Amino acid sequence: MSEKIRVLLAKPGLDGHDRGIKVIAAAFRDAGFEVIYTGLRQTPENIVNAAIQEDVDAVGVSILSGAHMTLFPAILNLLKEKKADQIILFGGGIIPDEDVAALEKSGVDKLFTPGATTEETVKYLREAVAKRKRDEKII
């Protein structure tokens, strides 16, 4: 792939645990992706606005606070409202299996839970962005 994948990583809400997202950021950089990390305590509005301004391919969100059923839908809705729903939304955190299924059904592209490897996330993002770009060329 000649173009670098651009990914914005964010920690929404009041969750202050950022070690995991920093590990993912390093893995993505090592894989050749361009990574924008917005830092802790971001609002859905801040995340979506930054994603649009940075013209990213994907947004990755880490939620360990239990607010995933509020924050992911808020980000999805804002991406749709701002006509930026071509941006892939994925994430990870402590999310029960039934919530993973519900969020992925609602439009979150992929959720990673504890035990997922950095190799899995890199492979996923490469494939998801390539698929999205192929789909956009068809339309």
The other form holds:
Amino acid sequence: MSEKIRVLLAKPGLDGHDRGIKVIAAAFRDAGFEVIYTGLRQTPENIVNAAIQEDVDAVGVSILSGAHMTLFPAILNLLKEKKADQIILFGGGIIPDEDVAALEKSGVDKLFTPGATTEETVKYLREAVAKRKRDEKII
Amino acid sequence: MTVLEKFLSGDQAALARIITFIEDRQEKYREVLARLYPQSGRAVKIGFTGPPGAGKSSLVNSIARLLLARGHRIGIIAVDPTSPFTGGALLGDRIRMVDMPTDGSVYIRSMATRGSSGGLAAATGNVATALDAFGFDFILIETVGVGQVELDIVDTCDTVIVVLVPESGDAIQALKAGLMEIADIFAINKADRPGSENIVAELNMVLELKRNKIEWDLPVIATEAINNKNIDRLLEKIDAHLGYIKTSGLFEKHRREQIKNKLFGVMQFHFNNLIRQEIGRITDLDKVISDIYEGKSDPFTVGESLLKKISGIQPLH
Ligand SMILES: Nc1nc2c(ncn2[C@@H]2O[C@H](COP(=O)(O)OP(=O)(O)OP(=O)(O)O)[C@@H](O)[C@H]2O)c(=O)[nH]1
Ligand SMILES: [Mg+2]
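For the form predicted in complex with the partner chain instead of the form predicted alone, what are the coordinates?
Starting with the chain above, the whole complex follows.
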């Protein structure tokens, strides 16, 4: 049987808009992905816990509040701490170029800034998941 | 260490991997299930079904919290529909289950139906087996909730809760839809809304007939999941139902029936694969279809003779 791409979308922080993330969620669903949406105002702990339980290939995080330089590293650290850093972390938001560069260097796989199309995001995720190899023996 | 070994040592990330493996039917998934099955059977399985938006996820969340407070470990499976057009799915039940403890006492898994139409995914029963073998005391399962009767839940759970809301219309409609047959307990959720007393009274009246015929009293509880109201009463009824089925022997009877269905399902799965494989091998399939299309033959005769060729099995008449 096929292996489905599973992705968790989350919106931590206190800003209340979820329009953008819902558009991405619909685009991912239409691309044939299984999208787990956890709602607004999730803590990094909750996001990482849900990502592990749902065994997702990737976590997509939308941050508009300006807290990207704390939230992304917090999620990355938790993923590492829980030995779940095979999960791809990507995101989007209003993020200055130098912060994008710094975050992508520190382990966030990809950041999208306003103007990115949903097609780009879908293509990115498909390729990122295909590139990743799992080193595991089930039985 | 293999993922299965990690699973057996209690690693929740390994449980999550095993579930994906089962869900995707990856190579050797049946071998994994065969290893897990003997360790399952201890968990109590409770199903939540009912129309879209009735509050199934919210009730699962509230009941889970009460069970956690009692010291139980809880596994949750929440099913949402796969889009038949794209194969994708938007799984949103977790939105109602936030701020659960992250200490391993609760595990939530969202599942897409992936083409199944009975309210659950084809793999939901197997996923429940994995949760059971992992050691959860209770497994709460939420169906898709598309409105029609979702019979899979009966075949998977010990106790089924049908969730309705004041807006669900009259109780007769619920009756017609066959919800009466599958419910062990009714929860009329959103009781904070107008019309809830009416639907409770109406349902109670309709249920009277059935109550006379069985020993279980088919309770109707008005709940408010968002205000945490009457959730304790709902749990009392769940306890009572579990007590009833255990003392009356229905629990064992039902589980034996489930095993029979599972056996049947496994055989059917292999048989379907066999047929698909054999059909692929028919070199003159196009010619066979043309003959039927042109009226020289018919699917009944051809189907029977093909079946005999496959395995020597005689079709039943
Ligand atoms: N007024 C009121 N609203 C409620 C109550 N319980 C749940 N809701 C709301 O009803 C909506 C749907 O609740 P869910 O728990 O997601 O319902 P569901 O049956 O799981 O929905 P689907 O999985 O989409 O079929 C949410 O906005 C809840 O907050 C209640 O007791 N009263
Ligand atoms: Mg739900």
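Here the rigid core means the biggest group of C-alpha atoms that line up within 1.5 Å when the two forms are laid on top of each other. Treat the numbers as computed from the prediction; the structure is a model and nothing was measured. Positions refer to the first chain, counted from 1.
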Aligned on the rigid core, do the two forms place the Cα of R132 2 Å or more apart, comparing between the two forms?
no
